[in-house]
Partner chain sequence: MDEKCIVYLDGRQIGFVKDGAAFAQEIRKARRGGVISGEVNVAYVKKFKEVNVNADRGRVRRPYIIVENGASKLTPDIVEKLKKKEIDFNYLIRRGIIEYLDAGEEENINAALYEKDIGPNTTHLDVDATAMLGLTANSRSFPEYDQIGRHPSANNFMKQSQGLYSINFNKRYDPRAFVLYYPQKPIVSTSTYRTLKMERHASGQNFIVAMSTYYGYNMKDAVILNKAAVDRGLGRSVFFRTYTDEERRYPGTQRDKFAVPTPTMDGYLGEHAYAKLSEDGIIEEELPIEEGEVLIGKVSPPRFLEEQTSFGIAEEKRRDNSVTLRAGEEGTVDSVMISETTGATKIAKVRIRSIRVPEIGDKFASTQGQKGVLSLIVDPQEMPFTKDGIVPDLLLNPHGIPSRMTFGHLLEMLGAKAGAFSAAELDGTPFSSKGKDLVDQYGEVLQKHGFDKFGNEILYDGRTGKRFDANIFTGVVYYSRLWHMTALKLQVRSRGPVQILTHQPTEGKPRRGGLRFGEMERDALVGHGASLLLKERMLDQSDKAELWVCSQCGDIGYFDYIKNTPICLTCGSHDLMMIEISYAFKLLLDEIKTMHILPRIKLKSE
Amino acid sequence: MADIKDNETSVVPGEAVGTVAAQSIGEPGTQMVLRTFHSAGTASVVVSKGLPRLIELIDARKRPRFPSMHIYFDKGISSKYEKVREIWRMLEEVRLSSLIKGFDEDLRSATLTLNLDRDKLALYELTSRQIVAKLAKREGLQASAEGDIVKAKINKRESLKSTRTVFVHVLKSAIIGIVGISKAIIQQSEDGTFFIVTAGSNLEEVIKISGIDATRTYSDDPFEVNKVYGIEAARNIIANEIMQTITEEGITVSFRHVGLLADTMCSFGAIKGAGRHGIAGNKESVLARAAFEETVKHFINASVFGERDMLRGTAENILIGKQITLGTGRVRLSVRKSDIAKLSKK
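As in the form predicted on its own, what structure would this chain adopt when taken alone?
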């Protein structure tokens, strides 16, 4: 979190902080590169960067394109590679399709024959017996192994289509790992301790694993953080991710503006985007909603349901040419009757 002094957060009463924040974030956003960045090399995970990531955060999209986690360990484990590797084996979701060289489908006998890849089995420290045991847990399926060949047979074949569907599900079935984590990479920090970076996120299941430090483990998916830790934690994730995305593009924006945006997005007790499906679309004022997007729809709905606009906000007063309650528009002068009487006598 950015370190801000008290005097740096002060504003003049009546200042249009929302407009200034929107300007401060929106204008630099037009300079950001339209690309999805990923680190070079084989030992990397793909992550969203730049403008696509900024849009993803501000629109509060429930399914980020490339969610990621940074997993940290307890002090007794973080410096021991072998123990970290043991946990790594529990994280990465390994599907059966990634452990085979090829397969053969016999639709008549409803039998799927798999040719296992020994190198892949050795990498994840798996055996053909473990795979057979996993497949045998599926209802209506028998599995057996001979060397590197595994056969899965459906007990009751109903149709060619249903048989083919079962085969597809078998190939996609997870053998080990946590659902949602497609890749996990062990990395070493400057102080010699190890941590894991993942492609995909499942914070709820990861923090259940013994040895993982739940207080430092980080997911960049705000909705997942909200589910596990609550709305305040999700607010921090949104603010930090927006700041990090902007900073990586070489752009400087004060945290005050980003913090205000994150506060507004989470002020309802749930995460809402800044667009027409979130904050802008839920405004009380009909004119304010119509000024943002889908003008005709909002006017038609307002007329059908007999809505009234009390003109309490900024956008709707600008539309009708009325003075807004910001800046000098917030000032109201009053004169005492006794003073008026004195002036009239003069």
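Positions refer to the first chain, counted from 1. Predicted model only: the values in this text are computed from it and were never measured. Throughout, rigid core stands for the largest set of C-alpha atoms superposing within 1.5 Å between the two forms. Compared with the form predicted in complex with its partner chain:
- Relative to the superposed core, Ser338 shifts its CA atom by 2 Å or more between these two forms.
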The other form holds:
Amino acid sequence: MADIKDNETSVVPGEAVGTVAAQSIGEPGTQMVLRTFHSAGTASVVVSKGLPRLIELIDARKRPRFPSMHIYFDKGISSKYEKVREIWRMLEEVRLSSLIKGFDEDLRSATLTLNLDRDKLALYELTSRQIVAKLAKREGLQASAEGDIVKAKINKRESLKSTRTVFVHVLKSAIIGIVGISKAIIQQSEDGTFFIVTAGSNLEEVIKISGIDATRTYSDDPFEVNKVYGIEAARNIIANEIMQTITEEGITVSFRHVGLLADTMCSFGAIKGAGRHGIAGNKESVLARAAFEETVKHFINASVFGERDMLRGTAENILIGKQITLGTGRVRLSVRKSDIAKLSKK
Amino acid sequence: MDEKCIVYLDGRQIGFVKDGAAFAQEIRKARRGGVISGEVNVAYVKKFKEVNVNADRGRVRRPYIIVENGASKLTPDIVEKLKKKEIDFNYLIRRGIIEYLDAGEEENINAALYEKDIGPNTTHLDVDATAMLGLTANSRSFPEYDQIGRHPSANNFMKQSQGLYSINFNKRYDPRAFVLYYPQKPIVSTSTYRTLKMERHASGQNFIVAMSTYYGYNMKDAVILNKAAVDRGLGRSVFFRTYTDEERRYPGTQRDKFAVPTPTMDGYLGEHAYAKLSEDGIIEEELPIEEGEVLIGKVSPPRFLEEQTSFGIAEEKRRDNSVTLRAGEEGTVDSVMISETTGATKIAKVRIRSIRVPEIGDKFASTQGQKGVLSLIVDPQEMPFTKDGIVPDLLLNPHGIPSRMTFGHLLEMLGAKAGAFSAAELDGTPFSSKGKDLVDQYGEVLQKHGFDKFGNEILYDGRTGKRFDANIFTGVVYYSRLWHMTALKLQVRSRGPVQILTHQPTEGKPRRGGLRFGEMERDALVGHGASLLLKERMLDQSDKAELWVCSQCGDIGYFDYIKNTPICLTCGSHDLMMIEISYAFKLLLDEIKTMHILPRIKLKSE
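With the form predicted on its own done, generate the form predicted in complex with its partner chain in the same format.
Below is the entire complex, every chain and molecule, led by the chain shown above.
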């Protein structure tokens, strides 16, 4: 029975699944608008949506414009706001520059004088002592505090330029939080449990925090998921994200098409985009690659390496004017040798 | 410096003033007093602290009545004087009553639309509310009742309409021109229309329109015409096209000559093509003419200089360079003109005339942005008719009205109907009426003549004779025939010319080309897996070529008909096989060869 069902639902041999998938995603894509709308006033994280997000995913951009995470917690924690808040405090990256009222740099003595903002410190429950401790961790830096004034001195002076570079790095350094997460917001789901939505993503560090349920914590950056969980997980992220982006626009596309696209993008073991550096650039046939983009480059390389085009693909067969090997063209007639012998006897 | 205003004259900085606003006002005063030209405009830009004085050309300017101390300077007694023609418009400008402002200066003013709106801060008064519209928009009736999005399209349609574009059209040699047979002036017109005397160049006719469907033939903006009306000349027009040629002079003593070409010439089109030419090589007037026939016979010197032969200078081989009638067109020679250009060369112009009776596919539009394509011409006995026996000229689908919100169309329909019964020309000037009053007014007229006050009528189906259940809105609308016509666009091809370079079919109507089977169309066939259909489109019906390929080295050879054997020039082998391939691919191989890369084709027999 299962066998029959499987036969019924599987694709017919020779079906142009890739072309149909491309058309099925591409045609509704023309109806999507390039402009992204931001909802003003609500406490939310900026997420890219619509066509820009779709392009970002399909092109496999290394750095998405607005990566985001959904962080979930273990059973004991997720319903307790105080505990969630404790973890939340560890997430958001707070830079030294956002904790000060002003600073003064003395390049001659290589001293950076910081005027801390008391209100900001209170918000993050920090003391000037903690900041001094954090700064002192940096190599070749001495730090001392006098009330709100923190002084940081470089031990070994080299050039004025390097001194300035160190100052800039010190101001940019994260005092608390996880690198890459610029904003985190606690939200409550319908069943009363809490979860955190972030702007910026750092899956590797976040799942190390105790109390976080790593099995449910989600990042929408395929490259990060690939780094942490591997290519299969990344494939699912790509497929889900594309699917979600398309569905949000109010367009229905079968998941099969999207899944095929994600599968192809990940079929090399790493995430490849759908451009000339990705799927299209890795085609076997010289003619098919040359027909797409950078014609001359492909022909010259082919001549240098003595490449041979076996004319198996669709694009090259259309180019030379042969019947394509898809659909009705897939069927070949073959004759047994013994039958040929019989025929020739007649 | 901070306190000072920069002064620009025609965009160039010329100095500073302390108080920009006062400075600008001073210039205005001088302009109104006639001290400086009325064409100078000044704008004070508060944001950037600058004064722009402009006196250059190319600025769009519009008139305003000046308001001082809360009172318009155009007083009733001045208007009276104007009416008596004691003074003219220029007087008003000279006296500082009306001034022209450009876009920059308009930013400084506080203008009122109507005299009653003048307040203490008002500086100007609009000449008229209609002044916000252009000439085209102003010459169509009731535009203020239409949805804003219909205005641009309505104006475009008016520009495309056929009419009496010029009274001396039979003396003119326009490259292409349409003249409507019986132009009428609209029953509902506007003051601008009358002022411009547009009725002398009317571009439409008053159609009797019933807002009814007709057996599904007028779905989606299609319109249906009454055959009787078409036969009586409704929408009939004449199309003129002028063909021009000139006897050019070339370097040296060579020149073109109008003459009947002889069969020995290059590019001779065959005896038949020149049959209608007279001795001077130019066609006679009033001759019917068909596609491909020559209008102006012209012989030109050869394009390249001939090689010297042993007899000295060779006999000049001249070529035929005649002007023929365009592909797919026919007509009658209307007029021939022979003249001389400023360069003292002979020039000939031939004007072809052809009558264009409305046919299926022609485009019609009202002045309200309601366009439609003619889908059927119905015999009068099959058209719906009213109880009085009136058969409408045009059937318009009512579904085109609600979504477009062209209320002006309905108002015109009702108004023109009332106007037709009372034999009155009505006014539809923008912003001059109140919709409800008009409907009441028109309804009264209609009722007086025994009709429904909303324009609805009882109609009977011409086919069955049965009365329609619903009453149908019937009226008169000013319709124009636009110059998008089937006759100029229809084109078919099964076989035909191909491009020399690629051996692929040509593109475009003048070249009898096909429609491009593009990439997306190709993908559609791939998606269906229709491999043989795809091959037929891309190869058999396009650029199929037969090519000899060497089995030894894989390069392209050719068939030597003298030795009766194929030969490969690369390796000298006679072992070649013929393949069927796209000519474009052969071209690609040739191009790769120019890059010093030798593509080899390895053949395998199946």
